[in-house]
Each structure stands twice: as structure tokens, then as C-alpha cells.
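Read the single chain below, which is given as C-alpha cells and is the form predicted on its own.
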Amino acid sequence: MYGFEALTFNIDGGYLEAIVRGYRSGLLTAADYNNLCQCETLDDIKMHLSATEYGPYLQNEPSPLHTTTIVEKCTLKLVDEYKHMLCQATEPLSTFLEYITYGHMIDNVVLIVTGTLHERDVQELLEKCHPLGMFDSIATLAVAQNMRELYRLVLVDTPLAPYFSECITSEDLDDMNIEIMRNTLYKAYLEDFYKFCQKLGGATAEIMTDLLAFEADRRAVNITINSIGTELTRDDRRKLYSNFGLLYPYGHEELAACEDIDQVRAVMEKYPPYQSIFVKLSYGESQMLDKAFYEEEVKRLCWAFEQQFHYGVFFAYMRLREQEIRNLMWISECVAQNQKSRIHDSVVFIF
């Protein structure tokens, strides 16, 4: 019942909410980012990070460092924190935490299937998979030739199985089909997660509805922009949009008809929360759109911590930490390639 979470929330969720708020205080600040932007080498970045919570994970890494090593160790920290929270969680929080990883599972499935299609080594692909999205039978994905086999041989025993109902066709896997599969799976996943949060009710439903609606709308915009100029029909495009969010249903109808980026912009400017995002972009420009969306997402994720007694903080913390790792990867790449002038192009400050 909304407004009465305080009566019972702390029985099962109080300890973990305190833990996740403690984790949040360890996120890098604007001062940390300013120092990182001054670094000349990756070893300088390691030295600065040694004073943060990433220190123990990087301290035994020998020189010369690589960007992949920094990202890998920072991701390991996130995975350790996630596993600690999952071990302590009881229902329904444990199910909520598992939902957070399904997106990574979908990305890993797509990575393995795409890599196999292009005859890449499976072991090499497994190393690139996100550790939060691993499952037991992931290595056997390489044997599948079409969606039906992919489901029957591998995915039937994973949490993704229910999301495959719309994907099962006998068509051979190619780049276009795989991308449609990714977006169809994501649509089913977001809708399922949305329904689960609605069922939980209270502040969790209120905050997660906003965060998931934003994610659904962002994916709708990205699908529209990426499918301009392809053979995807309006109806095919419309089927890939999630059936909730601020743009649902009328915005989806308009986006499905868009033929270029300026038409997408015209649709999005009708919605006040997204108007501010598109105001930052020049006409005909889409390169900076991802950063503008990430900045808006970070703002919303930070707002989730303003309320108590809800599960949204766990989702918000995981997303903020993932954004921080993206920031560190970009800074490290710019430093490694001697492109320091471009560091601020993609860094999204969290606080």
C-alpha cells in the first residue's frame, strides 16, 4: 500500500538499502573526474584510482596497463558488490536484483551469436561478455543456426526463455535478424520488468515506472534513428517499441513514420521531458544524442536516492556504476591514444 512502506520495509530490506547507499557514496565525484582528465598516462589513472574504492582491484596490476584491464577490474568491483547484495536479499528483492542482469544476458547472447556468424573464436567472445550476464550454457550458443535452434538447444533453461516467444522463426541468423532479435528480446524484458515493478506497488512502482519508461522511450528513439534507410517497414519498427512509456501509444505511431533525424526531433519536442534533450542538439545531428540521453538518465537515477523504502535505489546504483565505468573507459582510451582534447566529449558527470 503506497505510503506505508516504512512500517515493514526495514524488516527485510533495511540492511541492504543502507549497504547500497553506502556504495553510492563511493562513486567518483566531479573533483575525481577533473583529476583523471589531467592524467598523462594510464599509470597516472591507476595511481589516482588507488585512492578510491577501485584501489584494491588495481593495485596488483603490472605496468604497462591497458584500457581493457582498467575496465575489467572496475567491472569486477561492480560484480562483487552485486553478488554480495544478491546473497543477502530475500524475496521479492532477490527477483528484482536478478531482473537487473537480464539486459546483460541479452547483450551476451547477441554478442556470441554475432561473433559466431562472423567466425570469431568462441573463447575470445566469452572473454568479452559482461560477467553479470553469464549463464551455464552460454558457450554452446555457437551451435545454433536459426532462432528456433537457439531457443531449443540453449535458452530454454535460462531466464530469457519467456522473452523468446515473439522471436522464434526458422529464418537463418544474419546481422539484420540478430539486431531485430535483440530489440524484440529487450522489449519483452522491459515490459516484464515493468509489470513486476507494478505488482510490487508503492514507491518502488512509482520510481521504477519513471526509470523504465525513460529506458523504453530512449530505445524507441534509437531504434527509429538506426532503422532510417534500412528495409525495416513501419509496422516492423512499431513492433519493436515497448508498450509503455511517455511516448506510448501516440508518440510511437509518429516515430514509426519518421524518415530522418529532424522528423524524430519534431516528434520528441512535443514531450516536455525530452524537449530539453533535443534542444542541446543541432538540426540533423545525432552523434551527441547518446550523451544527452545518458545525462538525463543520470539525473533521474540520482533522484531515485531522494526517497526511502523502495527498491529503485538498487537499479539506480547499478546503472550509475555502469555509467562510471563507461566514463573511465572513455578517459582511459583518450589518454592511451593521446586524444585528451576529446575527453569531455563523452564523460557524463554523476554528481
Second form
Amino acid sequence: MYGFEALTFNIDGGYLEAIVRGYRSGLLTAADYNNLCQCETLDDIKMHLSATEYGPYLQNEPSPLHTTTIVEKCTLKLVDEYKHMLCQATEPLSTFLEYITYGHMIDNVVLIVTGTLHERDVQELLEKCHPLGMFDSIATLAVAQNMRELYRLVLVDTPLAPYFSECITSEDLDDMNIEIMRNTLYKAYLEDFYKFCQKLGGATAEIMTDLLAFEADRRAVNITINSIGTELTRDDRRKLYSNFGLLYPYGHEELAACEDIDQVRAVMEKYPPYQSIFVKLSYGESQMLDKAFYEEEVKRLCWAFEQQFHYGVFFAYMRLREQEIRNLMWISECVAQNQKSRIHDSVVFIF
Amino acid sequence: MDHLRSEKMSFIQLIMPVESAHRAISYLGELGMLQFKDLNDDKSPFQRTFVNQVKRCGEMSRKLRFFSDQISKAGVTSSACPAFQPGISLEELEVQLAEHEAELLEMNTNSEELRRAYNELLEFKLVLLKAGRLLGSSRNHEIPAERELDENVYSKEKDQESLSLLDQETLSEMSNKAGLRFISGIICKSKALIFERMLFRTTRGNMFFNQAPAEEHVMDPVSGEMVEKIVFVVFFSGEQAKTKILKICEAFGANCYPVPEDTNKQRQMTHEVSSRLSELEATLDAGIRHRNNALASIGSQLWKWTIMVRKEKAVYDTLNMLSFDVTKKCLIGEGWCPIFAKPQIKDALQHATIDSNSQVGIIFHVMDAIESPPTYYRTNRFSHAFQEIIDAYGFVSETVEKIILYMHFCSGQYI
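The structure above corresponds to the form predicted on its own; please provide the structure of the form predicted in complex with its partner chain.
Let's see the whole complex now, leading with the same chain.
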């Protein structure tokens, strides 16, 4: 019953919603970011972060620090919070929380397969994987030679198995195919997640539909821009777009036919929500597009917290934390490389 | 009913010269009767005056945490500070801590090399013990599973069996022929099931996996805990299968050790490995004893050092709250104190001035304040517990006395 979640949500989800809202109030604010941007060295950053919720995670690191250490410890905090929520959750919240990590699993799989292709050491690659997307037999991905083997050996046991039906081919893995595999998997994952949220119904369905539709549209634009000038045919490109979202189906038709960025802009400006993003870019510029998309995403994620009694807050919180970690990484890198003028290029303020 | 209300507070201002500031704050801290107001609210943590000292204290407390971690991991119990030790200054403590940390890290890296070699040898010994038995049983045991393997291989093996009594060397040549080969190794018990399943899938079922639990627990190098391991032997045929199996072993962190098929040679190797193990054990033990001695000596002073560092950090945090009047070369601080404590505070300030050999005394005067004062309840040993309970629920403002009244009533304290 939409509108009456208040009656029953708190029985199962009340504790965790309170927890996640508590976590959300621990996100860094604009004042924190201002202070961080004024830091001269990584030690200053560490000192400032030890006054925030990241304190216990960073306090045992000896100086001199590296940027990777800072990012690793912050990610560790996110993983701890996620695990705490996951172990307290019941169905269907636990399935919802697990869905959030499948994207990371796909990224890890692609990372290991690409790394093996370029003959890197498996242990090294495992260290670079995102901790939220780890599963047991992930290291065995290094043994597979083509996609069919990949599926048969390792992925059939993982939650990613159902997403593979569209991508099993016997071709050998190379860079192009791996990217196509990544996007096909992600498309299947988004559609699955979308259907799951629809099934949950109520406020969750409404809010998650909006967030997932934005994600699908953003990926469509990114796929289009990245495949301009490559050998990807129009039909192949169309197959990588998801089957939902604001751009479906007419936007996808037009995007598939685009050959350069200005055409993409022309297509996107027909849709009012995205027009505001593209207005900010001057002609021919695509570097700021990423930042513009992140800003729009953060805005929508913050709106998810305005309503109560739905699962969208969990998804929104995880995404906001990831954005914060991205910000911290950018700031640390700028400080470490002494390029503080470029700090504001890529930091997205959350509040 | 006066004793149920907060003490009367007054707002005071302190002006202290720089040389006696540190000592004054530490004496005031011992007294515990003054609450400072943060005059540098708008500054970020690293813009404050004493930021370097705070950083140094942070570094030192990190080293102390590291030491206590190491001590608890090593299981060393140390006696409390034995003899009277003269007080040491912060700089000396810093130098000492740095020395100890460097020493400890060096000892740890040295013993790690030894420990890794020790683990490898231990695992090799376990593999030799069990694999010998597994190989023997797999050879003689007529299981249908083996019959499903390549017919030629089986028959060749049978011929080899009769030869083996006569000619020991041909056995070693078996690995050169495209016959049945094996890989032996050791793996964590928790991963055994997935490992077996993965091997089955990669070789499309053309392998035989035999396993037995290892008798001793092995220390896992990453987590430092003792884990259960099992010894396994994988029989397979073909060169490609071998590369795949080796890759899978590497992916799962299973260590493979070559085991000779001949029982005599096995016994010989076991003997060699055992002797090398005992040598390594002796060296390791000596190293561990040395490290434990160092840890014990640190441990006896750890508590004292921790308290010292925390006090210093608190003093510097408080000093950061004072505003630095550069022109007059002194620090100005504002705060609240209960009226009855004023003579004690004046006393402490005077001690500080004398002890730091300062020419100028610390100025202490009362000011008027607009905002309402914080509350302070004087407690004795009995009422302290009840005050703690009340504080746990939040600090009450001065006018809310009903809660306190209720608590005191329930606690049976006389009114």
C-alpha cells in the first residue's frame, strides 16, 4: 500500500533506517572540505580527518602517509558500516543491500580478467579489488581463457550468474570484448535491480526507479561518448543501453546514431532534466561532464533522504559515501602533487 | 536543599606569560576545577598555535598503541613499574619511544623471514607424512573412480607396479611419460571444498583428489593465527592440466611441495626436514625470547607513559583554546570555575609561577558574563556514583533539580 508504509516499515527496517541516517549525518560537510582544501601536506589531512568519523581508522597509520593508504582506510570504514547493516538486515532488505554490491563485483571481475590479460600477478590484482565486491573464488578468474570458461568455472556460483546469458561467447578475451562484457553485465544487473525494486513496490519503487533511471541514462551517455571513433557498430551500441530510463526508447535510437559530442549534446538537450547539465558545458568540452553528472547524482541522492520508510536511503548512503571517498582521493592527490589550484575541479560537495 | 543544586560559578580570565603557561595549565588540570572556553573556535585544527606539539603527542600515542598491541599479541605479562623511576621529559620520551619502535620493527622483520622458512618446512614435513600414505593407498586401492581414468594409463601403471619391486629407478621416470602424475600440497581447511570443486571443473572431471587432515596446526603468516590445514594429492594426466592445476593452487594460496614416490626416499626427506626444522626452531625461539624481553621492559612502563602522553595532549589541546596575544607575549584564557575553588586555583597558579622561574605572576580576575554558567556538583565517594548515572543521561541545566531530587530519593540518600 503506497502511502501507508509508516504502519509496518519500522517492524523490520526501523533500526537500520535509524542507523543509516546516523551514518549519513557523519558525512563530511562543506566546512570540512574547505579545511581539507587548505591543507598543505598529507599529515594535515590526516589530522583533520582524525577529528571526523574517520579518526579511529587513520590514527594507527605511521606518517609518512600515502594517498592510497588514506583511501584504503576510508573504504574500510564503508565496508565495516555495510557489513554491520547487512548482518542486521532481514529479507527483503538483505537482498536489497546485496544488490548494491553487485556493481562492485562486476568491476572486480573485469579488473582481474584485464589484469591477467596483461600478465599481472594475481595477488597484486586482488589487492586492488574493491572490498565490497569480493567473493570466494575470485582469484580463480585468472585461469579462464574465454568467457565460456569464465562462466563455467567461477561465475556460475556467484550472484552474477543470471546476468551472463547474453554474453556467453566462445571468443577469446581481449580488451574490446572485456569492455563489452562489462557493459552487458552491468546492463543486465541494472535491469534486474530495477525489476526487484518494482516488485518491492511503494516508496522504495518510486525513489529507486528515479535513481536507477538516472544511472542507466548516465551510462548510456558515457557508452556513447566512449565508443565514438571505435569499431563498435550502432547495433552493438544499442544493445548495451538498458531497457528503462528517461531516454528509453527514443533517446537511445538517437544516441546510437551519434558520431560526435555535439550531436550527443543536441540529443540530450531535448530532455529537460538533462538539459541543465549540458547547459553548463561549453561546446566541444567533455571533461566537465563527469563532474556535472556526479553533481546531479548527489543532488538526487540527497533528495532520497527527504522521505522516510523506504530502502532508497541505504542505496543513497552507499553512493554518497563512495562519492566522498572519491573526493578525498582527489584532494589527497592534489595535495600530494602540489596542484592545489586544481582541487576544485573535481570535488563535489555533498551538503 | 542547597546541596542538590549546582555550585555557584564565576567567570574568570587568566593572563599568563608564555613560559609559565604550560606548567600552569598542567597544575590546573590536576586540580580539575576550571572549564576553559574555546577562544579559537573559528580556526581549523591545523591553524592553531600548538599544532606541532599535538601532532607529536598523536605520534607518540600511536607508538604506545602499537607497543600494547604487540605485547598483547605476544602474550607477555609485565609487572607494574617496579622501582621508582625519575620523571622524564616529553622530548626524552619521544626519543626513547622512537628507539623502541625501530628496534621492535627490526626484530619483527627478522623473525618474519625465519618464521616463513619455518612454516614452509613444517608444511613440507606434514605433506611428506600424509602424502606418503595417500599415495600408497591410492595406488593399491582399486576404486572404480580410478578405472574411469584413461585405460592406457591404468594398465601402464599396473605394469609399473610389478616392476617396482625389481627396479626402483623406473618409478622416477614415470613423471616423464604421459601417464598418471600427481601434485601434492597443503591448503587451508576452509578453502578445501571450493578448491576441489574448481579443480574438478577445470579438468572437466579428469582428476582424482585425495585429502587428509594435517596433524598439526600451522600459523597463517597473514593473520598470525593457527589454522587447520589439510594435505591433498591431485592425480591427473597431461601437461595442460598441470599448468591449470598449478595456477589454481596459486590462486587459492595452496602451497605445493614435491613428494617423491619412493617410500625410502620419503623417509630420508622426512628425516632431513625434521633436523632442519629443529635447527630453525632453536633460532626462532632465541629470537622470540629476545623480543619478549624487550616487550616486557617496555610493558612495565607502558601505563606510566600512556598517562603522561595523554596529560600532555590534554594540556596542549587546552593551550590551543587560549588566545595568543602576540604583542604582550602572553596567553589569555577565559573559563568558568566554582567560587569555592578560587583559592585553590590561585594557589596552583602561584606554584606554577614559582616553579617555572617566571618574573611575572599570572593574573587572575573575575569577569561578568552574560551566558549562563555550566553546572558543577560537588560529590563525595558515595554520591559520585549517582552523579555518574545522572550524567549518563545528559547534563541537566541548573534549574532542573527535580530529576536530581528523584534520583537522590531513590538512592536512599538522606535529605
